[in-house]
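The chain below stands alone and is given in structure tokens; this is the form predicted on its own.
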Amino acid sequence: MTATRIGLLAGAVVLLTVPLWVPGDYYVSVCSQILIYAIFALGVDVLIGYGGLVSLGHAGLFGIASYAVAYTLAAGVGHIAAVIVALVLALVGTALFAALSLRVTGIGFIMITLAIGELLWGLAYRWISVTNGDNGISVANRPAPFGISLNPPTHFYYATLVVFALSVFAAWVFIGSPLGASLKGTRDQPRRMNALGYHVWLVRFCACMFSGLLTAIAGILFIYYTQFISPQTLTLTASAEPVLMVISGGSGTLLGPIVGAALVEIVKNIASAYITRWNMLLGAIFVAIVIFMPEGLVPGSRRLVRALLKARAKAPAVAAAAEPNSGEPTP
């Protein structure tokens, strides 16, 4: 069994047994939040790591899905219909988002996504008849698939874990598909890809749609997790956090955004209870990562392990070469 398979098996065992060794419902809920933001970060990583496109407006798409569920449920519609409506509206919003932002790349793309995100935040803040402004919208209860209530934190965690596993699998399939390979080509050599006959804009558009789908799924889980949504969810900070998760964990990897999400959420929800200036701690961690592992925690850890194994393999040979010859010299 390879090291990768052993790592995947160990990770699956840890995730499946979280309610057994994590102390208390609060920490189980924090684990659910980590999984939700890991899905969000995976969606952002599809654009950053594989498409070379940095978005600062994804919290707007996240918020569209959350508000759609909350508003639809408030109108008296069932959970299944609310989820379908949320996915449809989020994908329509993502299509408009991509059509506007993909007109340019680089800094231009960043600025357009930032502007769209701020526009959606302004709508959530000012369109009081729909969003209820700062007062937000509450969700009375969570769904009960197959008759199992998701109100207990453990039940909600396992439901979130199932969606998380499906999302990671979907991302793995997408990245390994010809479309995923084309997306990497548009990131590295867009002119050459265009000369080879690839429709660069369409490839990036499809990547945006898949990224928006993962973001919408995270937004739906988020509204059921918090059972409340307000314009605070659509702020610039909310868009920057998944970008930091991707960069800190390692862009262009499946595991990196998950590790980055775990790091940020643990500091926010656990370390903040013991450290007043937890923002400074998080900033110091990011600075340390940029200095010592600029490629991110996951690729940097792999590089470090390879270097240690290589040094360990060389150690006996170096020791043997340095050891003086024993015995009488040959005449």
The other form holds:
Amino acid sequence: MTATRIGLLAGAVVLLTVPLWVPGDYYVSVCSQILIYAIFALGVDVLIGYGGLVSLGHAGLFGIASYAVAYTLAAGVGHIAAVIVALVLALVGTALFAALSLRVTGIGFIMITLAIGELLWGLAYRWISVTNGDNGISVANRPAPFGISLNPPTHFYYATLVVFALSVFAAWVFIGSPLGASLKGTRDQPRRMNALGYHVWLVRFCACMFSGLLTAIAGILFIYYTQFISPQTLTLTASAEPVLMVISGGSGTLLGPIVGAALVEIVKNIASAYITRWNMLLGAIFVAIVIFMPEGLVPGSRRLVRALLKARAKAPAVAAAAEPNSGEPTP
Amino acid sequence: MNLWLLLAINSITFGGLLFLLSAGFSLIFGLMRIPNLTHGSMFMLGAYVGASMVMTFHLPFWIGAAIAALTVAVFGGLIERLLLRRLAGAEQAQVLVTLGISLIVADFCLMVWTGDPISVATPPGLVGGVRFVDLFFPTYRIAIILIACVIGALLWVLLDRTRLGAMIRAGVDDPQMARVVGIRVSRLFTIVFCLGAALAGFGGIMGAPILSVYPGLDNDMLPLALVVVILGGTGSLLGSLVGSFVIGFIYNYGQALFPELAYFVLFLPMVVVLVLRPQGLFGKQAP
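Now show the form predicted together with its partner chain, given that the preceding structure was the form predicted on its own.
Everything in the complex follows now, all chains and molecules, and the chain you saw is the first one.
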């Protein structure tokens, strides 16, 4: 427990001081991006890790929120109204998404969510009168809550950090709640949960809605971060990204998606400056993770550390036990 | 009137290509319960390898196509033997590894064949059209339709009339029981995976003269394969055949009639089928 607290404190200090020690504005922006994707990945992890439901269509929900902000702002509405419209639309979208995809689980769920994500991408790509097609929609300026402009990267970073902290806290509360516990129950033993009187479908539906909420929050932050949205944000690759973050970091943990988001975004934004074939590097990293740490980086490292500690604790004992024998001549 | 007929021919042609792509996908999914998200990459890889053989090495089209199919089959076999084999039942790891491989393949193709689209010449002898009564049919498209039909028939014979096919069907229906009666299901997995990969690669080079070969082809085709399989039902040959042609028609007519909502119209029948019949039109049970 104390180790967790020390870790949390260290993490908070590192995150709070980011603008002080990273080498420039660009890297501050990369950190904002990591946090945004961490929120997105947390939302996806609620389904993957705790519900056992792998969704490959979440970029669609992310995109609904982003497009809603961009479209309503372009229509001349204020920031608060735009954010509210985006949240409502994304949640309605999530409800439909869940109603369709929760008819099945397992691989069927993967395929249906993928197809729904493609459907939303198709709308964004082709419904030009609303989405402006491939040209996308730009957002002129970021909001200025309490009179503080979010245009400087550092200000935007701290705003993102606040939302990120709240999202992690919300996810932590959700996972620890009775609803979260019953979600884990539906993941492991859906039939027993049903027999115990839980409404398995409803539990999963609630998890989808919470996941959609986190995704929408990430989508809203994203549109203010890039100030531009195009169908590129809704592609299959974009949907696969948070899933890859979650599984590579370790599904079913709160830290895993954050680590995964950092890994992917760092390779994408920083390693790509040095390596042309960074996509191949990313793919190779994923394959390596599957081979060496199939449970993901966070649980995998935990297991390694535990094994190392155990080996170290055992080593003196083994040496002590071996000593009297080794001195003895064999009869 | 002529436009409608042309659209119909294009739809059937595209359906034939989709069938080559989705038959293997459906078998792999039905037998091995693996969501093979590299299937689009296999289609693209086959197209690129074939295009190189035909356009750069000036091999005859059909030899190039055979080499492409074989290359992709070997590639698929390696993935199955070296990676997917260890991950039986671990669905999240399968998603991670298949997506990781598709990233690698996409980047590899970009590195080797650059980002410029490659157009492949129609094989000589199939250029031009056939005149029937007073209508004009492009020969190559008719050839694709015929080839898809022949491959469909061969697959049907393989699955329905041979010992191997009987073992594969047993593996699809009940893998544990198949093991108990002495069928080496793990070898079947490799065979089916290679077969599916070869079909996808062959479909890629067959489609190349029509679709051309470009980066992103993999992500264009994978969702279509998924929709076909969801529509037709997993593990069912008839399902992927019917699904392919339905999607072929909807894709082409949708593009022509409702260009703004083309993709929406494409994915709509899938949603309807899911609501009314979650296991797909010809599927046996909900996955």
